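Presented as structure tokens, the chain that follows is alone, the form predicted on its own.
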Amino acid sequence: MEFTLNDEQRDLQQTLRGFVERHASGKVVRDAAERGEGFSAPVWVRLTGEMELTGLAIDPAHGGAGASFVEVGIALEELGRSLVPVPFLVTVTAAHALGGPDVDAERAAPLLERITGGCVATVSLGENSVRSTGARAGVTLNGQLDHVLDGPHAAFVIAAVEDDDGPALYGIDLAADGVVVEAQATMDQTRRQATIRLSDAPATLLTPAGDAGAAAVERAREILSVALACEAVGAAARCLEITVKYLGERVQFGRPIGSFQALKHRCADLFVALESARSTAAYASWVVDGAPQELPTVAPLSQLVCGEALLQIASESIQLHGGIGFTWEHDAHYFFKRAKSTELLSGGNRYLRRLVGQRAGII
């Protein structure tokens, strides 16, 4: 594969970076976090209306642009650079889950069209207490979905449910009767979560239960891992840029502290970690469409490598900023909190490392 961006991809990257600088500055992120919402509605409206970003990789038959996941990865990285408080990550993950080969295309079509129209979608792909009742045409769900990313802002959720015949994906309208969405307090104020309680809530069965459903659920989890990896690279890159800039400006003993050899070595190590993560995320983005048979191994590997790089860089950033880095007024804590929340979303780095080893045939 070719890691170099082509002209169209470079234009997308530059357009998004300019958009973020103009409309999603640090003040916007801080305001959204401090209000307790973790969501900027004006930014989301611009991204989905003017730029039509949520339809980037959706088939043109449903109003999308038909791009590949490489372009989605570019968008995730650029939004991740500033921790833009919009639910783009979960919405594009839901869109890819709906476009999977094992999903009922007729039932998924209305949901895909809602996404291209700017609707917020989210996913719940972990273990839960939800169970289904009723016939295929009139199924209802009972139980609870925990830790649903951007759940307070979503219109519908794509959920993995363990039926009697095996796993399956369901679409749940969060405005329907029998659905209660409760916002949760989170460590990462730039990305909220919710608990969703279901009591005879109507739902749409999107995949057959069993092997096909299990494959669709696993693919959705893999897409989420790659999306998190791409976002982590953007956040890590921006975090390192801010740190290097500070080291060049902070003067101690009559010279910029960035000229001290010990700090140069630490920054060099962080740059190596960042570039390793960037290459891993780029390959994983290409694998989604270019070599999907590799996705079961590459997806958790990308989340592991990129998530660890972000955690390392965010931690070092706080240290290298000295006294100011530990304060609430500085933005360093937002990157650290995003790094920790990313690490925990799939069970932690130990779990990911074990999963990669099993799927690669090492353990």
Second form
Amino acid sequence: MEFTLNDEQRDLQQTLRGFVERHASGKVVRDAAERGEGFSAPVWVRLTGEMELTGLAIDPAHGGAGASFVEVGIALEELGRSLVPVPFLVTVTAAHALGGPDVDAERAAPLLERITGGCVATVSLGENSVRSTGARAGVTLNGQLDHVLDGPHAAFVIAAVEDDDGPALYGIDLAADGVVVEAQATMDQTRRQATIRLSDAPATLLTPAGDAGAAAVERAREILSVALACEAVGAAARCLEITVKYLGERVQFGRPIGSFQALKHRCADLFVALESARSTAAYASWVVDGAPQELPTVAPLSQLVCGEALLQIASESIQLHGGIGFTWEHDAHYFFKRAKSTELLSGGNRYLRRLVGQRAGII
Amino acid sequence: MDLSVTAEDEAFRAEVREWLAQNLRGEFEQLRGAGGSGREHEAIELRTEWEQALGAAGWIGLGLPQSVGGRGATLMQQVIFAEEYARADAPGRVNHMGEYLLAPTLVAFGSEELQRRFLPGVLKGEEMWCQGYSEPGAGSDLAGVRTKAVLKDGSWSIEGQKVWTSLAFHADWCFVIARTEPDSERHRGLSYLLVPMDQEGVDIRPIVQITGSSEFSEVFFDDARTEARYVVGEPGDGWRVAMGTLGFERGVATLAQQVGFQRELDQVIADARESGTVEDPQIAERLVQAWIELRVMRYQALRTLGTNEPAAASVSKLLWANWHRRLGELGIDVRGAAATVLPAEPYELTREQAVFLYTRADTIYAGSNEIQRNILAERVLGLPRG
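Output the structure of the form predicted in complex with the partner chain; the preceding block shows the form predicted on its own.
Time for the whole complex; same chain goes first.
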């Protein structure tokens, strides 16, 4: 039993932390958020090119590095620290969904190779109006996918579709005829969304009929939950660091306001929430490959715990900063908007809590 | 991070399980579920015999090095033993203070002579210990200790009062922090003395608690005596020794504690089903939240096991104390009005009533919530002192 990161994992963490601090923080994030549609192409090119980051957990047969989800989780956390405006989370979620045990490996292979080649992929796993028609080989889709994360920059989407014989995963090339991608203006400018309209759009059915399709869709949702949990930990950690630093510098009544016990104790509570979230995300990212039977419970649990920690820390960060925390020029609002948007997109924390309760057999 | 368990670990687990099954029977059978927080008075004599059975089989001092008579077990093996012990519903241990505080302190700071004199008594379950730290004027501010000790006729003479001493009435020895340098202040001039309890100069008065029962006592020293050589570390160096004691690994105990917590939570969930209150969406949400938080405490304990960081100790204490206190509230909320009536005079409590009341202490003892938050804010986050 090993409880801490190994040397290679620590190297990955340090490399990424250095990269994010030098090349993907502050002005880069702000420019992408305000003018670049929430996407920094130069950062993405470096991450997927020289750093080969999106292929981290993809099988070497498809050009990947064959690492586990623990390494992916480390990368998500580091990029989460600055809310780096690149579609890494959705791309690795798509990759992990494509590499799953219930997915047709032959059909998934070309899509995985596009990811290792630097393509942006995304996922759409919630309920939708899409219906399929036609035979397996020449299947087409009609309907609409809403709230597709990073949809405006994606080359293809892995979508959950309710077929007559149960849920299935489809791959949809967003450049194909019959596909219209409409970018949305979003409250969280660091992660945009798209509405995708499908009119007789060609698609690749990735899962066999029946239980396997349902299992593949469920696993993809679980991967997305764990990925969001890992990212939230990075964002929460950075947000708390910024806040604690400010409290040590800001002087009122002749002393740093961080010396007031009322503020100290609130920071201590935020630290407890952060540490809890960190442990939960670490456990969940180990479970993905190490104990997949626990994933149905641990995945929504991790998203809930880490998402709540980020929202709590981001909310308190604004209050503890006082007036400056309420301004557009300060970064605090990015964390706050990301936290709440993520919660709402997942159905809300009460929904996640119910899901955990049902799966744990409590309610 | 790889949390898989090895074949050796599984073999060790089987050995522990088998031993407990073979030995927690006969007259010891009745000890299942006895003792523990809020119920330390239960079957204390038989639990002491059980402690000696554990000692004879080599289950005490698992983590201590073999050179001093311990078992030199890995952290994982210690976790396994503690979890299996709790799973078997084996009784609350009667010598926590001896095994988990005094013994590692002696290994870290004690002379070979002291180790030879005192470790066997702990490892065999023959000498019970209590802790003499808190005083009426030195609770959260431990450096305010006023109990004094001076060398008189070749032995220490101790004067003063300790309070909140758990299981004092049952202990053979007490490790006492006393001021041995007259006019010294705060952290200086303190010594860590080992004092026998069975003597005329020691007076024990039980404190009747919110539960109507008494785990804790006041201990008065009036020319209590101990040998000059029974001091751990140098005289005057007691603060460093005491702080070392507070910094020992706690992850193993934390993981074991969680097995008991899970049992308590399962009981509350069963009660909620029986009373029908599980249908109340708010109660249902609180039950699920309690379950989730207990899982999170486990992940936290696993990630920080063996790290000995002050952050980990304070985070763990805040998490479990608050969780347990909320469980106490939830436990009687699911019972409703029925929870207001006691099973018997004069003040016998049901399990859930005892948890509801006793857990008010969890957030106070062993470093109150407020002290833990100070530690995190100042020592871990580096916020300026006021």
